[in-house]
Structure formats: C-alpha cells, structure tokens
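One chain follows as structure tokens, the form predicted on its own.
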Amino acid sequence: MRLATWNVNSLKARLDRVLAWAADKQPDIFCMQETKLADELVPLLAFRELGYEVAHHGLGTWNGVGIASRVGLDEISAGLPSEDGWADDGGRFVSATCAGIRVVSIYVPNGRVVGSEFYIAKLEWLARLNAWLRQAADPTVPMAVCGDFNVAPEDIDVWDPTAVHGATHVSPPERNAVARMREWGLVDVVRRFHPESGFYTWWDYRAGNFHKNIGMRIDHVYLTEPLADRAVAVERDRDARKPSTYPGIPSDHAPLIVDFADAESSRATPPAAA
C-alpha cells in the first residue's frame, strides 16, 4: 500500500499537475491540503477516472483538505470534532477509514506572527487536535495523521535556525504541541527513514530558494506504531516541486510518499537461520 500527502496550494490552479502526479506515483491513499475549494467544486469525476473516491472539507478560497482513496472511504468526518461548540475555522481537518486505517488530513493554521491573534488561534487548534487524539483515537490501532503541520519540529528541520529564531513554525509552544502528538503515540515516520539534515518539504517561491535548498520540513506523516511498523520506504518527491516535471505550475510544497508492507507480511515471523 502507498500513502501520500501533499499541500497542493490550490487544487483548481494545479489540477492537471496533481492528476498527472497521482497517475504517475499511484498512491492508494492521497491526502491533500490547501485545496482552496468549496466541497461542491471538488473535481470528483477527474479523480474517479483515476480510480479514486474523495472526501473533502473546504469552504472555498482558503484552506481545504481532502482524502482521495482507491482502497475504500468510510466513516468520513469533516471538521475537527468538538464537544463545546468550538469551530475549527473550516477546511482544516477531514478523516476517513481506508482499508482499515484511520486516515486524517490536516492543514494547521499558519500563525503569521508570534503573539498575534492568528498565532493564538494556531496554538488553540493544535491543543484541540491533541485533545481529539486523547479522547477519540487509540495509539494501538493503525492510524495516519498527514498534512501541512506548519511546524518544523526541530532545528534540523530548517535551513538556518538562527535566521528563523523566534518566528512562527519554530517557536517552543508550537513545537511542544507537536511533541505532545508524538508523546501520545504518533511516530514521525519520515525522520525514522531520513535522519539527515536538509530534508525539507517547503521552499519559498522567491529568490531561488528551492534550488538553494533554503526550506523547512513542515509537512509530516505521523503514524501510530502498528502502522509505522509496516512502513518500508519513505520518499520526498522533489521532482513534483520542479516547474518542468509535470503540467502546470508547481506547489511550493513537495509531496511525501510512504510505502507499507501488507499487515500479514509485517506480522510474519522471519525464517530461522540455516
């Protein structure tokens, strides 16, 4: 099974590129963020032609998250659940069960400036996500939380820690919120396979930052241990960020791809040595 996640930075503007990439890479489950579409405008037929069903949560213009699956799409939940009437600002959380795996596609608020109302809202959203994990999820069953976290968890995840010190995406409260997700039982599967520096997923469009590798690792695939144990490979597709690889203009993010052994293979006992 293959799982992918990608902040597409407008599905409307980059539909040809997204479809061509999906046809090329063949993910079974494809999480998308920043689709910038209302639910009724999602091009369901175009995805259906590639064999995908789509669950989507978006209000149009900004935000928007989706899950495209060709291995089933059940128990869809749109919007970060809350018991006290709090709203998640729309279009930042959608979940579904695909092939027995609970899959969550998230787009965490940017935060803009530390201390601003947008930053406070970001911390609130992350706190709500952690509360949902504790109350409604189970770290002992297969689950994937994928998407644009808008947080670089460690200094190794930014091109120059001194240049971004004190800014959003790297502030201690944001990093602590993501660390609590790991403490709850989620595994940063990308780091398990790629401990090296310079492994970024986002680069500003300006000043040739992509070619200089001036970027951040803010897109993540977090898995519960039973699913992380099945992971056999992790890829960051830099080619999808290049202008010439696929039709249309690129997103400022690169997709992440995780390949898994099937559940039976991962549980199999290795043969004894001769």
Second form
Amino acid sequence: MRLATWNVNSLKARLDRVLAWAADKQPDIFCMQETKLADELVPLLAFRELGYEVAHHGLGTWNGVGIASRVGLDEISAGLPSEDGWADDGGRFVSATCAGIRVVSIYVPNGRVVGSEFYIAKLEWLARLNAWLRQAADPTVPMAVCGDFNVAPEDIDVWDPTAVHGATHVSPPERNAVARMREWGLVDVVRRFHPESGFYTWWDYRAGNFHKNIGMRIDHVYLTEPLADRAVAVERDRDARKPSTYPGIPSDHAPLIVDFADAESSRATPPAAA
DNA sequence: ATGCCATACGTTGTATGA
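Let's compare: the form predicted on its own is above, so bring in the form predicted in complex with the DNA.
Shown next: the complete complex, the earlier chain at its head.
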C-alpha cells in the first residue's frame, strides 16, 4: 500500500505532470494540495482513467485540497470542523476513509509575516486542527494527516533559520502547534525514516535554489502509531521537482511517498504457503 | 534571499506564495 502527498501548485497547470507522475509512482492514496480549483473543475475523468476516485475541497483560484484513491473513498468530509461550528470553507481540509485508513489532506495557511493578521489566522487554523484531533480523532485508529503544513519543525528542516522571509514557518508558536499534533499521537514518519538535515520538500523557484538545496521541509506525513508501525519505506521524490523528468514545469514542492506493509503481513504467524 | 519564478486573473499590471 502506497500513500503519497504533493503540493502540486495548481492542478490545472500541473495536470499532465501530476498524471504522469501518478502513473509512474502508482500511489494507492494520493493527497494533493494547492489544486487552485473549484470542485466542479477537478478533472475527475483523467484520474478515473488511472483508476482513481477523487475527493476535493476547493473554491477556485486559491488553496484547494484533494484525495485521489484507488482503494476506496468513503466518509468524505470537506472543511475543518470545530466545536463552535466553524468550518474551513477556504479549501484547506478534506478527509476520507481509504482502505481502512482515515486520510486527511491539509493546506495550512502560509502566514506571510510573523505578527501579521495572516500569521494570527495561521495559528488559529493550527489550533482548530489540534482541537479537531482531540475531539474527532483517535490516536489508536489508523490515520494519516498529509499535506503542506507550512511549518519547518526543526532548524535542520530549513536552509537558514534566520533567513526565512518574515520568520514564518520557523517561529516557536507555529512549531509548538505542530509539536502538539505529535504529542497527541501523530508520528512524523518522514523524520523517523530520514533523520538527516536538509531533507527538504520545497525550494523557491528563483535563483537556482533547488540545485543549491536552499529549501525547507514543510510538507509532512503525520501518522497515528498503528499506521506508522506498518510503514516500511519513505521517499521524497526529488526527481519530480526537476524540469526534465515529467511533462511541463515542476511544482516548487516535491512529493512524499510512504510505503506500508499490508495489514495482514504484520501478523505474528504468516499465512501458510499455497 | 523582500525576489532573479510561477500561478491566477485578466490584460501589458497586481496579488499570492514560503
């Protein structure tokens, strides 16, 4: 079972590349962010040709998140709910159950500049996500929260912690919010498999930053323990960030891929050979 | 390293991103 997540930076502009990549990498569950599409403009037929159903939440122009699955797509929920009835209607949260896994695709607000109204809104959104975890989710149930968190959890996740524009993505309140997600019971599975520094998922388009590895690790796959225990490999597909590998211009983000052992294969006693 | 790029919207520019 293969799970992937990718900030595609416009599914409209990136469609050929995304489809070619999916056909090549064959994710069973494929979370996308920044589709920049309204729900009715999602190219469902193109995904269906590859065997995927798609759940999507987006208003168009900005944001937009989706989950493509070829292992079932049930209990679709769009928008981040909260106790007071507030829900994200900006296209930043969609969830569905796929092959017994609760899958969540998120696009956390950017925040722009520390202290700005956008930064406050980012912290509020992350607080609501934490509240949703504690109210509506269960750390003993297989769940994957995937997407563009717009937070680099540690200094090793950014090329220069002092140089980040406006100091967002690295500020203590943002990092604390993501730490609270881990404290609740989510595992940073990419870190578990790749403790090295400089394992980035985003590089600015400008100034050759990709080739100089001037970037940040801001896209994440956070798993509850029962699912993290099944993970056998984690790949960050740096090739997908290169112009030459797939059709069209690359996104400024690289995809993450997590491979899992089948639920049955973790049994203590393997099935008898046929 | 305050944008040299890329996107959307819409029209030769502005807003946004991280």
